[in-house]
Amino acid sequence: MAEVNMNKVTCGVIGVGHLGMHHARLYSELENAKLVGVFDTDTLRAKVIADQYGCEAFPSVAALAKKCQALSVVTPTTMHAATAIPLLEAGCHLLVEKPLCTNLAEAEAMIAAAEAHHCILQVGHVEHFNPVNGYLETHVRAPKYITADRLSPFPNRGTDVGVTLDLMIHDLGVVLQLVRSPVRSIEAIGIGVLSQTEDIANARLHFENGCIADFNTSRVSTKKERTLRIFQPGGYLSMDFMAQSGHRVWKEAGCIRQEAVPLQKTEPLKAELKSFIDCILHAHAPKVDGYVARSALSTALEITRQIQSKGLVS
């Protein structure tokens, strides 16, 4: 790992496809971050991104890593164990791309590094930084019942987890935390279409205080749709993670009332890359660290376990 910085953090990207250019881009923007380098097992590809953006394709990981106090780890989930731990053993603060990794004992083991170590572990939760889920953190009280819908296209990428892992995660790890309650109970059934693990998935969450949670989820849609609806005392709220809008109805004297969600826009990957960098500036702990993914981790799985036991995915 690089020397400390105290006014900028020197930051690489491993893996550079769709969304880890993103990351370089964005590390290239931010005040206090600066970066090297980037890695990708396509030189080309971490060549371009490299020229773009004014910083160095590097031949290795380790020799990325020698050369930065903090890293994005973009790489396919099946790879995040093994590319995160050698590098919090060597010192490096991470931010790892969601899902954590692909089971409990890999996650078990990814934070035991970073606490023996001494590095922060932070989670590519990106709808946590999400102005919509800043607002549902502090008007979210007592919720009874919660919908989740996240509808996409089939990805141009790889698909090496099924959509529970790779997009109901998001809307889980949000409702874990607004709901504050441990899991009862969970009722899931899924399907493959186009890919080999499940293209569509239903899940039922019971919450010990009461709540029920409804996720539908699919990566075969034609439109694209990312909406949260939370039922509580008073009335609701109708939220949209994508338009970053949304509004609230309640009962005021009789009379049912309506008004738009006050929220300024953001983009929350940059939001989220930003706390990542002032975390490791100002030793705070991360918003979504390790302990934060496994929850929804351990959720999702138990999700993915429901519908492969029921013989409708290859």
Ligand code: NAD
Given for the second form:
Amino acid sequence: MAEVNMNKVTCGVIGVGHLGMHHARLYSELENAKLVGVFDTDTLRAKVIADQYGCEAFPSVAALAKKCQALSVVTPTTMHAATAIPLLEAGCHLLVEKPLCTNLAEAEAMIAAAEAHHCILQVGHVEHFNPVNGYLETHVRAPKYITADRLSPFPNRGTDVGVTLDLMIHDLGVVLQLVRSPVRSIEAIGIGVLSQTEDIANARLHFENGCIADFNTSRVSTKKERTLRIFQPGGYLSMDFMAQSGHRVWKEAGCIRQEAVPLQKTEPLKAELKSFIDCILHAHAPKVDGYVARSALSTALEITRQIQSKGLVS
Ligand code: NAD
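I've shown you the form predicted alone. Could you give me the structure of the form predicted in complex with ligand NAD?
Below, the chain from earlier opens the complete complex, with every other chain and molecule after it.
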């Protein structure tokens, strides 16, 4: 790991595909970050992104890590743990994209490596940095019923894992943080349509505190949707993560009232990376650490297990 620079954190990106290029772009723009370089097994792609954002394309992860205090791991999910653990052991602070990894043994190993080597391990649950989530954190008090709909056209990438680990995990992470009660039971179904893993998944979570949450996720939709509705005594909130908008509905003096919620639009990924850099500079714990990500992963893995056990995916 490079020497600590208290003004600008030296940063690199491993895996500069669809999402990793945006990590590179944002590190090149953030005031307290300096983009040093990128690495990708696709060397041509690495060169294109390095030229675009004015940094170096490194020949190996190890060569890049030597020059950086902080790295984003934005490889396919199946490669997260194998990429991240040696970096944590070398003392690099990491932002690992979601889902943290593909099984709980890997998650434990990553958390243990981060703790043993005093590194920040932040996980890319980007909706936690969406202003919609900021609003929900202060306005959800006693949720009784929640519906989460996340629909997307088929991506032709990210299909190394099913739609539960790829997309539903965003909503699982948000809802687990809002309900703050242990999950009592899970019922899930799902089917594969265009890939070897599930492309559509539906899950119902029953929480110990009585709240129920329904998750409806698809990556074979013709439309894009990311909505969350939260029903609690006295009214409900209907929120749109994509539009960064929403409204609340409540009863007052016998009448039903409705108003738009005031939200300041942001780029959630920028807020996420800025927060990562701030955690490094000020030795703060990240908002989405390994434990938060592990909890979402554990729930997503149980949903995946139930779906696979029903034999509807190959
Ligand atoms: P992608 O296929 O577009 O990009 C992955 C890149 O990693 C490719 O350029 C590939 O050549 C490179 N790569 C593969 N193996 C590598 C290795 N061992 N070392 C270095 N580079 C390697 O995929 P993507 O859509 O950018 O997804 C990457 C990760 O980001 C996944 O974990 C995905 O779940 C996550 N993701 C998160 C969000 C979000 O909203 N937070 C959105 C999209 C993707």
